[in-house]
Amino acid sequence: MKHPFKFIITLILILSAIANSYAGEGMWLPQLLKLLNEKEMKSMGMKITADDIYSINKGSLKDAIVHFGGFCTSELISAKGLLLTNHHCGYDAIQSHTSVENNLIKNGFWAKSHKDELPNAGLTATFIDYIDDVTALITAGITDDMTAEKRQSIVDKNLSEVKKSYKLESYQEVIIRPFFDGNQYFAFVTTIYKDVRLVGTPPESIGKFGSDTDNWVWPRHTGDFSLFRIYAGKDNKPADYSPDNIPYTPKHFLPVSMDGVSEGDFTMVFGFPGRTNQYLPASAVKQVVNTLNPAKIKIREISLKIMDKYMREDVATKIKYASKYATIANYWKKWIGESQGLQQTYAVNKKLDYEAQFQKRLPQNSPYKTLLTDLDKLYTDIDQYALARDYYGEITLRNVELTAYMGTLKRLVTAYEKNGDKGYFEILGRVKDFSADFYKDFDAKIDHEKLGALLDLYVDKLDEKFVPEYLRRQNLGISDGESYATMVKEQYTLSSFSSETGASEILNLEPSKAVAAIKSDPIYALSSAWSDFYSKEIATPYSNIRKEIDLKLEKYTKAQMEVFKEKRFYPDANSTLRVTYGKVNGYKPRDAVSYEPITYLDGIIAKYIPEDYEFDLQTRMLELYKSRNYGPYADKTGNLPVCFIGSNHTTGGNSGSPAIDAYGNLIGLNFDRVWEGTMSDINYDESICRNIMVDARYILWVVDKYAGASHLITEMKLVYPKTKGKTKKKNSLSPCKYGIFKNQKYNFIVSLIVWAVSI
């Protein structure tokens, strides 16, 4: 060779190329991997082919894969509509059917036969049956010049006449959403199944083990699994709850590999990311880590540490208060480590590269040369705003729920104001069924705390144009810096809706009185007021400042890919079905710190903590681990996997989401994400953005040795892809021979220059 070392430096930016394709950024349209991804999925392992992930004309992946109440999603993994997704997405359903008595949350619960399934009203089963590109139907008559009312408006209208266009059964739906920034339309005809019952649930100690210490965290030792059944008509149609419906039989449902995870090993996850936003521009980034998340961040800290006290005093109140607890917790946690990981990872400074890249390929006469600095002025515009309506919305609709509540009762106002009798008794009944679920969690004690202490921070925080002057502490009698928790709490005594008895008088009055009591209670006026300011002076500029922002961002992403024609994009997520693929792959979060991709049952131990809330453990427990009673779900080294992480792409609604191998057997069950890489919902970024799983081997074990419930692992089809019936492959590189790296396609890398330099 007359040039080895030239020969070397091309083969390092070959390879660098390759490693760069397995990073496992991107949310996946599964309608169009045959054409996007298929090839990069198959060179890194995948052995099925695009067609066996998603078909309209054949059993798929994709028949598999269903939208768990419209918020997590689950998979199929019986042929009798067996559903797997995670404790935390069944929690509510788990909840309802708690008592002191009767603790499912605390012991768990195991349904012996199906006549045992507990029944779930409202609960939903949603299936995809097909996807359409309706981009040309729905941007029909737009133009480049249009304002951003104008495009909305024929937008409305274009959406209005496709959906007619669809003829769809009684239980079908179709659902049409925008993709990258409404440059293109799909539209999803759906199957919707109701009738949705609770098979089984480890106790808490197993599926929520580590609870909010180890929330976002690896390494992590969390069974978040729960399992329910679709029930279907004697057609296998969606049907009502009915005790003669019998259970589903799907077109395909997920074999379960007893081979687990080895480092390296292609993943796939397939489900339904709720939302991201990756082509943001760097001044959108800068108002969420400076402005956005310290505030919301606050707001919660403050809400969860008063729930905290009282949970801690009594069992009913933590009963009552644990779903809740962990919603707010959740996104609490979420965005200090969303925050940590932007500014690791320079988040804002990769944007601005970035910009500055964009800027300098762009003609002189391009209409896009503005954009940017557009942007950057609107961000600015809108921030304060912004601001304000996450104080508005955190504290009146996320952490305070009896104003929450006053909007349920001004819906109920208004419909008397326009309609009378007629329109309050149309929805009287939905508001007292409403109020019965509301008032069965509801303690009023730590309800007026809540407000008191967060109306402290929204007045403090907040320039005085977005506070109420009924709030300000000058008009109310209150001395600057004193608290407002003695004059909410006065406020709470006297509403009659911090009770349900209160409630339920004034809801059994004719419609005239009981409207005139509602508008007379003090929590109900201050809500309805505190409403109307917003709607007026908060949410009305900043939805203006927002139109035009998403005009801009509609122009910026399609002019992105039109710059970068190099570049491969993928819509941010919307709730819509999507694939992610990467590896098992461990990280390195920080100087001197290395995390392997694998945690085991000793880990569980290693945590256990007598008597406390987040890391007890049940005696059954213990003693199957003394006894190392594993079964067949050990590893081939004897030990017990429980979760492991790969470089799949996940957000919020991938939760429940399957972790498939290279052959379409289900390996794990996704649930969480790292905390160092929850910024990816903003900026992936392969060195630390990991998804956490639940090992489908320890899901098998807890069902079957913990809980006894081996009838349903009967149910289920157990397979062997990797040491029954699959020959392995010799390599005589022997990618792994130096192991220099704990990357496996570093290796691949170093042992491939290694060959090279020896030609």
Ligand code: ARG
Contents of the next structure:
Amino acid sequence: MKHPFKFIITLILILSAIANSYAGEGMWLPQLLKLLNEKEMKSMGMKITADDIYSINKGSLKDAIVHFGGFCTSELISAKGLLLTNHHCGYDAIQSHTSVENNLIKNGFWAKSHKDELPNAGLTATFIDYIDDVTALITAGITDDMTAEKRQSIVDKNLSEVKKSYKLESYQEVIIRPFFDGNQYFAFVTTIYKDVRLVGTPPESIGKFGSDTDNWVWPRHTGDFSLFRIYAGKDNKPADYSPDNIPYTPKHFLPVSMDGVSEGDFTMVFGFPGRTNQYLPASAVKQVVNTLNPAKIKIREISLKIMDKYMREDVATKIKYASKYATIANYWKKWIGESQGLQQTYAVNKKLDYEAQFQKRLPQNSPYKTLLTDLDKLYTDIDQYALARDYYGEITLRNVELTAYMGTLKRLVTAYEKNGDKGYFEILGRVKDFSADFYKDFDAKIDHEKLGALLDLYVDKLDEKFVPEYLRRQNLGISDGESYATMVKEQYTLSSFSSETGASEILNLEPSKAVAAIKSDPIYALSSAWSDFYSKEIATPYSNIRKEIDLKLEKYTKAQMEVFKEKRFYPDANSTLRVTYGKVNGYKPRDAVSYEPITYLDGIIAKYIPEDYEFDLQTRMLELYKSRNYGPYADKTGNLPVCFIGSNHTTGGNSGSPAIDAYGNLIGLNFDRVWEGTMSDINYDESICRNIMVDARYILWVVDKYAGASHLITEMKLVYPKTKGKTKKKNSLSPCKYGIFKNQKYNFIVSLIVWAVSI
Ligand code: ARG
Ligand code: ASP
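Given the form predicted alone above, produce the structure of the same protein in the form predicted together with arginine.
The complete assembly is shown below, putting the previous chain first.
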């Protein structure tokens, strides 16, 4: 009798698993959670309400979520404005306070008191005050048959009028963004704090442990966090930096859970995801995989290799280039993972099947009949321009620094040519500030080596029509097949802008002389000729086709929503506030390989390589490990958790976002995704897309035990929602545990049977 009974039980458990399966996909609008998600979130274990997450009438979780510098997320974790974000989000700030003598990157930094906290010019902390649906106002006057151009001009006019209609305080801003490719518009009223100070950072052997080798990779052991503080004027309102400013008092801050996580726990990530493209047609995905990603990967590979060579030779260079290297390496590696993931999950084929279904469901007389073939054609037309555009942008703006700086000088020259001395002086101050910042971390030999190698690639890989006359080998006296390297090196030697002294000599001349000197500089001449050519021959044709594509994409997204009524659509990320939710969950990246969801300090020690560039540890860490000095931060097994993964759908910009438990407490800090799932920006696949978070207990341990900054722990509110708190009874026979039926009575009976068999 035992066997059939076991079979029934197994069947019940499988069915129950299916019934309990959930969607990790989606970056949801906080103001629409009640309507679209609350029920599902609760079924996944959430104990709070949609109103507790987002409300404009009372303090809610959203009041603790802060856009950090416009590029990352951060959250308040104390009543005194203490802000938690990633180490890599605070990296620029940390680096700017670092020198060979005072090496914050290497040694870490912990302000002993408020007066030791370090100000960061230009760093902002932005809150969302409220969100309005302004679709009707922005799309007023638009008709379906309008050209892309006409349509855009109406939208732009409406946008500026709607923006003007908001009555704002001096420290507020309104941002209006399109959603669903322009089918909907929301306005975000924000408050921006401008005095944000560095409070603490672990050494890079913790905050960046594993560096680029481990970046985008699970299992992970990085303590990727840093602490800042928002300062306000005496009235708690935003104020420019002043030593008299006081710590900001928030409307809400997140308590930190000491209970930690287990597989299957509900998690929610609340933050500012930057950009995703979930609704693209197959032709666009093909372009990413076949054309654009391989080109960008190759460019960055060359650039990284050159930086790496010099950074390994010299500590000062390592410091200067640390942040730049990390930024370039980050997306280089991401694109490799993304392309592999898209290929391995047959993303293009999946899209093609989806498109076939879409086409089949369209009624005979549908206006969308030719949408997909039109888009295919447009993506074919744009292909070569998109490639040339990426080459130009990657080389001259993101990898070679002097060409990017020449862009700033070009604005100065243009201002002079348009408005004479007045125009010149209007922007000179900004150019000088930029210049000071630029030369602080600039090394001409690294830069010319990059430009030489990348020019070779540009000229060899792109069609000749994308190479300006000025840059053709024959016009520069370079023989066929010869590298640009020697010529570029010579021009850097001749250029005044290879050094700060040369640059400031020119910028201190009177305007007419300065402009003449800039224009006759060889690197300026090269960059300027290249950028003029780019605007005319690449950017203009590109954007003409792009406008057509955008218009069709808007229609395609609308059509998808009409055709697949059963599907729940969420808007692509666009740097606005979103909620994503999932569960703590391991995954199977490939055949016979399976990953657990939590890593421990033991794993850090196992990865330790003395003196290594990426995996070195400081003695203090080894000592604490040896004595197993984990304080109250270890889990039930006595081990110290470090990172965990979950099925929350995140992207760039979500870094620094809080991972929040079922009760609204902080359980972790989001900072990355797993390698196999980086394609989630284009094709979210629940089986392998996971976000990576630092466990809150590891953060607390580093602050408390490692750094001895217990005054910061005292500031926080530590809670025990599962073990000492208000949570469900510790009765393992909870009626919801085997919840396959709507009626709880049946679930209870099923649970009883399971229990009976298991004893
Ligand atoms: N991959 C993460 C994100 O996209 C972390 C990047 C920082 N770390 C690094 N080694 N570059 O931002
Ligand atoms: N590391 C990313 C960030 O900085 C997050 C991600 O792409 O998953 O936002």
